[in-house]
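The chain below stands alone and is given in structure tokens; this is the form predicted on its own.
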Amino acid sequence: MQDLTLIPAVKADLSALPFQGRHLINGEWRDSADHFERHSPAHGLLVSRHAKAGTAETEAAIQAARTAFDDGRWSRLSGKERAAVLTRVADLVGTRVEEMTLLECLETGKPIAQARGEIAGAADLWRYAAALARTLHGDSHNSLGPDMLAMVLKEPIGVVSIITPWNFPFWILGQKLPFALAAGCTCVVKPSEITPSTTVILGEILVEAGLPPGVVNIVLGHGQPVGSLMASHPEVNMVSFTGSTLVGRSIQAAASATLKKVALELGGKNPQVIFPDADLDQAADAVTFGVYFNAGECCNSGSRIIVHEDIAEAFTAKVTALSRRVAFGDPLDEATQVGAIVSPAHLGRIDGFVKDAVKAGAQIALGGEAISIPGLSGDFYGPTIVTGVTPDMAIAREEVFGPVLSVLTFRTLDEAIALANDGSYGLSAGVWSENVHTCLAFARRVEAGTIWTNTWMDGFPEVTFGGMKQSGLGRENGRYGLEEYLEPKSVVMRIGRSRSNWVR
């Protein structure tokens, strides 16, 4: 195993499993005739069993959200009242962190320490959205003449379908749902069928926090028919989806029949460009983090680096050495940094990209194969670094979504920017240099929604997030994340009796 750092299986009390999940529709918990199960990709054990929605449950959830929006039980509350509920949600999340951490660790295969950080950190998204709920305002136009006054109101867009992925189920829901609620919208939520349990627990928290029935409805199931109906239904005003670009296109197509608004956070093939004057030790550590965080199953994964040819060999050696020290193994161990791959099929897809790159002329500097963890039967892929990559290779252009780093080289700033922009994605990018002019030139010219300079993957609720090109539409987090769920309405008023008659 090429002298890697491996964490063997640990003992843990899992007697409370499996978790049982049901739908939340109009404030009531409902079961279904059909069910589906999720097994741990690291341990093989049964983690959860959930009600499986069909058309009837989905229709009921959408109608509940429609009724709740139209009667104003949430949309007509004051910002202060909505903020109070969102703040209570944040507080209650804090009381159930460990319960949700264990479920997310087991369902996703991610390390338990990372799962804990995701769950606890998501509470801050709810607190920030609560603050935004009290600052909603429109515009006024008082310079239209002595007899005219106009206002632009910002109103909630209506019923929002929220469809979330399996890789960060609780965090990504936190980038959508509290902002939609802060705006006054009502929602139907479908988590991934792979990782639904923490969303169900959030439903319990919403009820306990005093959210009125029907304001948030949760349906558990698959893309067909649940997700498809949520995207196409005429009573839905907006769809917010995070997932692959392929599925994003289908969501947009399904929504087009009713011309509803669509917000999409999709894939990325995110470059980090390293110049010779950078702090190479810091850059190497950040690159290592960027590619192995969440086993590379992350839209923001720093999956390709573009290194100046003068330092490429030495820098790759630094990253390779660090990669050997990254702890791969049992997600239940607090020391584990990289856990299991989400499914055998996905592991095969990752390995296919690596093997195809070798056939195309690339070289393997490290890894390139599945690994075994002592005491576990799950799916693990070792840290992998691929050198000699050219821009035309699939591994340089497509989202591998695994712990695989592609290394390309450049000579000039212009060439680096051209390589960074050479592709269909535009989610994030990074630049490493001690020269501020280099960093600013790169940031202004690179086609990506987020540019990190001398860091990687730092994020805050206040700072908006989203992609360009085929990485998506719209923005999450920050004030822009709230604006996604608002519809501007102009009100034009004549003051007094100054209007002259049109008919003479």
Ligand code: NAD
Contents of the next structure:
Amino acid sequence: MQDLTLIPAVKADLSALPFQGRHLINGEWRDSADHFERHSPAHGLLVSRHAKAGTAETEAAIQAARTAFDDGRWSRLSGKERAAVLTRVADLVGTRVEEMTLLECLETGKPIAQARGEIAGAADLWRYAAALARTLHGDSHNSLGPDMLAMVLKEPIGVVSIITPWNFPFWILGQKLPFALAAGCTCVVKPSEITPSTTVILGEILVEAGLPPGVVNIVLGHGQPVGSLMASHPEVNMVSFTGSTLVGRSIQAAASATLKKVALELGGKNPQVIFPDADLDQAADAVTFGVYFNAGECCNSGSRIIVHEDIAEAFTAKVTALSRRVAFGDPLDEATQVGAIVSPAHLGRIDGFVKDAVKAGAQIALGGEAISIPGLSGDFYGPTIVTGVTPDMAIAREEVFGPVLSVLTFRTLDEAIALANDGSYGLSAGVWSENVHTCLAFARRVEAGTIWTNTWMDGFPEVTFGGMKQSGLGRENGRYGLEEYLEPKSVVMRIGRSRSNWVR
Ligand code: NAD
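Requested next: the structure of the form predicted together with the ligand (the form predicted on its own having been shown above).
Now the complete complex, all chains and molecules, led by this one.
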């Protein structure tokens, strides 16, 4: 392990900690009798302490959102008025980037430079949603005959429960909340109990931006009882959830009793296929980024590569050499590229996948164990490459959610596509080739919501994102992301007195 790039502990001003979080319900900040805490996984520092909601706080938040929706204080504003508030939110996020960056870095364990990029970048999601609020429109049908005219109105769906995970807390909230607000919905938001602080700060920003009380309510707490009540409550019209496939299934089941709309962004086991004619240096760099970004705790992690067998050995050697140069270490250091694993239990789960693969006959080309960072007590897993992986192994099929790359090989395009599609997930996939026909054939035949060709993980507010198969339901970002929160309503009109009586 001596030849890895390790960034030791740094000194930082943490005097403002712990951050104190409360619920935002009907425009007021509310505490609870119970509380929960978050310690940083890299340092063991107490980062934040939060009010812990039960059923009463959750009920109050849902009722506040219901009342706010029904009285039209937000849903009946013009698109221009809604856009003005969303733009102010984007501006205010810009003024609090550093404060949120520190909390996001410490609660998740991700590198501070990456956290800063995510917080600042999320402001752009709010700006884009403001543009959507102003350009929202339905359809008209002017070709139904001389005496008929029809319109399809797009109306906000109502009260939306938004439940988010710990791996990209502020960014993922930005893929949901501004779009729901642009549509005119009211919301109840529950951040992950592991990473709630930046969602609370967003609540402060929403109040300052002039969002009417009750339009966004934030409830801090756990899946039980808060999340499950948000998924099943009869006054909620839609649930938008990002998290694990396991919890996603339980949310769909809970929502089914009242037939709520459900949007799910779930796990992935995303393949990158590398053909021999690709720019192999570019591909190796992107594969390295794809597997270690966010310590692999990423739904879009490029956690398995499928490499043509003629180049498999040389390509794996390139990725192994690059992996040693990735800076693992203290999340507070600006130079760190990969930080801590979110919890000791999760670190054990990652290691279990690697050990099981070895027992099943795979080989370790690099890593395969926890590492220690000088001066830090926290949970770190080293860059890991597992070769000789066969499609039946759990490491090839399940979401490892750690800095672990599985290498599989192929001979023909058909075989590569079959391997890419072999599995229950369908979030994203990548193809590396200089031949446009190869790239397009791959893009058309692979079952995934996003296909990257000769790149990995580029995303834009304008470009929709979501999963096929068990990676999810529905789409975020882009116009499709707005449509999720709208209900079409047809208005069919007869012009003049041309209708003949039915009763003769
Ligand atoms: P998780 O499913 O454990 O938790 C997600 C959220 O659901 C948390 O807020 C949690 O408190 C809440 N929750 C837990 N049990 C619940 C229940 N019974 N009812 C309602 N809510 C409940 O996921 P996680 O560990 O926070 O995040 C990691 C997972 O998220 C990974 O599987 C990852 O792939 C997925 N993810 C997907 C995307 C995507 O866009 N597809 C993005 C990021 C993360």
